[in-house]
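This document opens with one chain alone, in structure tokens, the form predicted alone.
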Amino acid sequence: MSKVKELEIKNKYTGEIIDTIPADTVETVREKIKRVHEHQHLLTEMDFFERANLLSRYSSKLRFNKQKLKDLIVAEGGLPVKYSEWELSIVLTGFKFCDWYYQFLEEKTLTSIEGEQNVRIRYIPHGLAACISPRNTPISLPLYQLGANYLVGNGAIVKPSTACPLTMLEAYAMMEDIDLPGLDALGLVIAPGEWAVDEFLSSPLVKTIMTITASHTAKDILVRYAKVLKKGVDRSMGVTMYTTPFKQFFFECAGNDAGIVMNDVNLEQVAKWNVMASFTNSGQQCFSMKRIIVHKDIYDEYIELVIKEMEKLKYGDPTDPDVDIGPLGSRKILMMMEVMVEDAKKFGAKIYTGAEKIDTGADYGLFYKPTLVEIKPELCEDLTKAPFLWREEAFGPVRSVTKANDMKDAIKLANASNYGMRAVVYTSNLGNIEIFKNKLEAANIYINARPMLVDITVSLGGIKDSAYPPGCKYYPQELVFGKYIYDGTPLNIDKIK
């Protein structure tokens, strides 16, 4: 048996140990997978609306215990309290109104070319899903993964980040408190991602792997899956046969979102929204605005206004309701922000503001001041030669800004990326809006919208390296498969009696 280890979960701001919890071992992970698999029938024995109503009831439990959850999100996640409210609201609204997803799961009738309606598409749950969640959202994404699987009837195991597992453990305990039917078909794994993912990949009981992670990590998972497939090679018949069944992979990855500001908008309003979109949760969001592209005619005025808004941001104790910027999630993020800024300097980049760190020398209380870096547009198109800050996601409070000559130039710069999660445009030219919608290479396009739009109707996803499979999508939609059923009984019953 593997020795049970304990994890010390620290307050991201003070370094105080919040709790010490046991970590899973290889044996306990395998036991949890087996238990969840054996109890999946508890979910499929209920219909969609029963499960939806139960999730709605659970959302009430979360709402009445909101303060306890917020305290954990702030402490272990470092998310400022004003934004912890936002993260919780995503879950509360989503679970309260999750019957909205029925439109994707309802059995559908197809009309043949001859007008007959003998075919139906019925949606069937894939089976046990293993879900890997990120550190930056202690509750919204892991609980969305768990809830989406429950809603469609899949058993599910969620592995929250070991940097902030307490919020999800508390959320799961609240499921136990209300004796949520089918709870034995849901589980949590508290273990490092490296070997836990290998367990999910090698288990024949796991049918789907859902991850919300960096694109490079997702690709590494596929490489490791190839090794699992190779272990199941059978050459006994003289040909190579891979006997290990396929798994379904559902990757939500990095974003390097472009925000375009044209020369026909209220710059004061747009600057405020852009700063909010760029630096919420210290910029540690996949859908943060990361590459700002500004029309040359208003560039200088825009820069002045954005810097003014950035300097209003307050950083420090995330329990302070006035704080906008909380501590970074790890020393690795602090180091990456430094590396990206220093690399940009080698390309002659101009640092408008920021580029200073607060380093306690420990793994808590780490800050990087909100930073704006100008990158010359001629450096942005060839990604093999572009600054690191432009071509990769800055998962922290560092943002790049560059100048566009016109709309065509702005679109070209926005599309100069290996990522395609979101793109945001601000323009009052109604004639150009459709061009932006059609030409921008991203799965989610926002025109003249306030930042941080997330609710049950907002789809996730991206193209390029931002998601696999590509495109905007809803989790429940991806967790079922369509079964084609042709029933010729009305036409042929007399012939086959």
Second form
Amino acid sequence: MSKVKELEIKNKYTGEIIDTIPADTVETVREKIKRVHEHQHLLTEMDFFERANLLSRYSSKLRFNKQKLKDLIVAEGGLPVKYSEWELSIVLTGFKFCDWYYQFLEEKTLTSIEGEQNVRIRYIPHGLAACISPRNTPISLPLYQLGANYLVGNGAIVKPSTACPLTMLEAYAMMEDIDLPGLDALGLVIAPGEWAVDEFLSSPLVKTIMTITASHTAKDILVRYAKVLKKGVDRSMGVTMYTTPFKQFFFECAGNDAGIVMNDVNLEQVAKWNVMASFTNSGQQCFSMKRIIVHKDIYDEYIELVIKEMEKLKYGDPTDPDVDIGPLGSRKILMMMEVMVEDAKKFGAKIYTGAEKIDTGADYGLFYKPTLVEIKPELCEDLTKAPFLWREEAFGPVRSVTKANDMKDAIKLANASNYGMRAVVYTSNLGNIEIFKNKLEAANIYINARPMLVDITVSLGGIKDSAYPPGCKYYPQELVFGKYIYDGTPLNIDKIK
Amino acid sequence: MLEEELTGQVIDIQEFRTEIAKNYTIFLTKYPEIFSDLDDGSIFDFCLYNSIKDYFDKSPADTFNVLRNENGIEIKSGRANESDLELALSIAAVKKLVQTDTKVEYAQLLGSYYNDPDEEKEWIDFTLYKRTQTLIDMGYGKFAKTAGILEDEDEVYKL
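Please supply the corresponding structure for the form predicted in complex with the partner chain (the preceding block corresponds to the form predicted alone).
Zooming out: every chain and molecule, the one shown earlier first.
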């Protein structure tokens, strides 16, 4: 047995140790996978609505204890307290009303050309899912992964980020407090992704891998999976046979969302929403307006308004209720922001505001001032020549802005990306709205929408490098497979008797 | 066309077990317009609890149900036969709610007890007896907003 190590969890702002927790070892991860697998039947023995009711009840437990959770989100995640409520609301709403997802799982009867109804499509849970969550959301995404699997009847192991696992551990403890039936079919793994992912990939008990991560990390997981497949090659019959069964992969990856502002809107209002959409959680969100595309007629006026709004953002201690921008998640993010801005400068980019940092030299208390960088439109269209900031996801408080001549040009610029999570449009021209809906290349299109919607209808997913498989998606829908059942008994029972 | 004014009435008030439930029903009849977004025939339970433990043990101190009919609301003691949902409230919360002077003040306080509940004192919760989609179609989503349980978007955007 390898020695159990301890993990120090630090306050993202002060660097103080919040707690020291035992980390999993290879052996304990394997034990957890086995335990969850053995208890999966507890979930499938309940029907969908029983599980939905239990999850709804658990949502009440979370709400009654939300202050404790918010404190942890702020401390270990660095999210400003004013946004911790939003982070929590996503799961509270989703779980409270989770029976809403039944519309995606309800058994369907198909009618043949002759009018017979012998075919049904029934939705079956895939089986044990191993889920990997990012550091930017200490609770919403990992708990959503756990809850979605519970809802459809899959056992699940969730690995929260080792930088901020305490909120999820507390959320799990609250499941224990209410004796959530079937809890043994859910587990948390506290381990670094480097080797935990390999354990998930190589375990025959794990049927699905769900990750919320950078697109490049997701592709790396596929490369590792290829190695696992190769290990299982059997050439004894003279041909190459890969004996390891398929796994399902669900990747939620990076976003480099375009936000288009046309010349027919209330610029003050849109500038406010734009800044909120771009800098919530210090810009450390996969869905966030990252590439701002502004109609040339209102460009100068709009930039002025956006800068004014950006300069209102207060950064500092995330426990301060007035603070908008909390500390960055890691040194790597700080370095990446610097690299992106420096690279953009080489392309003659104009820095409108920001590009200053507070660097403690450690992995806490790190800030990068909200930054707006103008990139010339002619540099944006060909991705092989575009600055890094335009090409790749800026997972921090740096945003690029460029100028569009008209709607067609704005759409072309928006689609000049390897990513396609969301696209946002502000226009009052009702005649153009359908064109935007049809032409923009993203899985989720938001027209004249307020940012940060907390609603059960909000979908995840993306196209291009933003998600695999592509499309807008609701996790419960993705965690089951359709089973085609043809029952010819009413037609043929007399013949086959 | 002017919207017809809604009315509220309590049936057989002497059947209520507690004074606080009587006071609360009388209070609700002052603001039947809170229920205006609900479809006619919507019916749900109000359950008053002494403690959170009683709530989890499903042991209310008093219950009544509110029926939305074409004229307004009708309140009766006990649970409804086929209730749409249960709105659970701590008695401490009800004591404060009945002291509010306006519908807006009531909605704000009710919302705060949902969004920032205190397990030991004032809290509310609800349990759905029908599917969420069915309840949305019956107008419960809009009702929750009017009643202060779901936050108004403008409040959210004050962030």
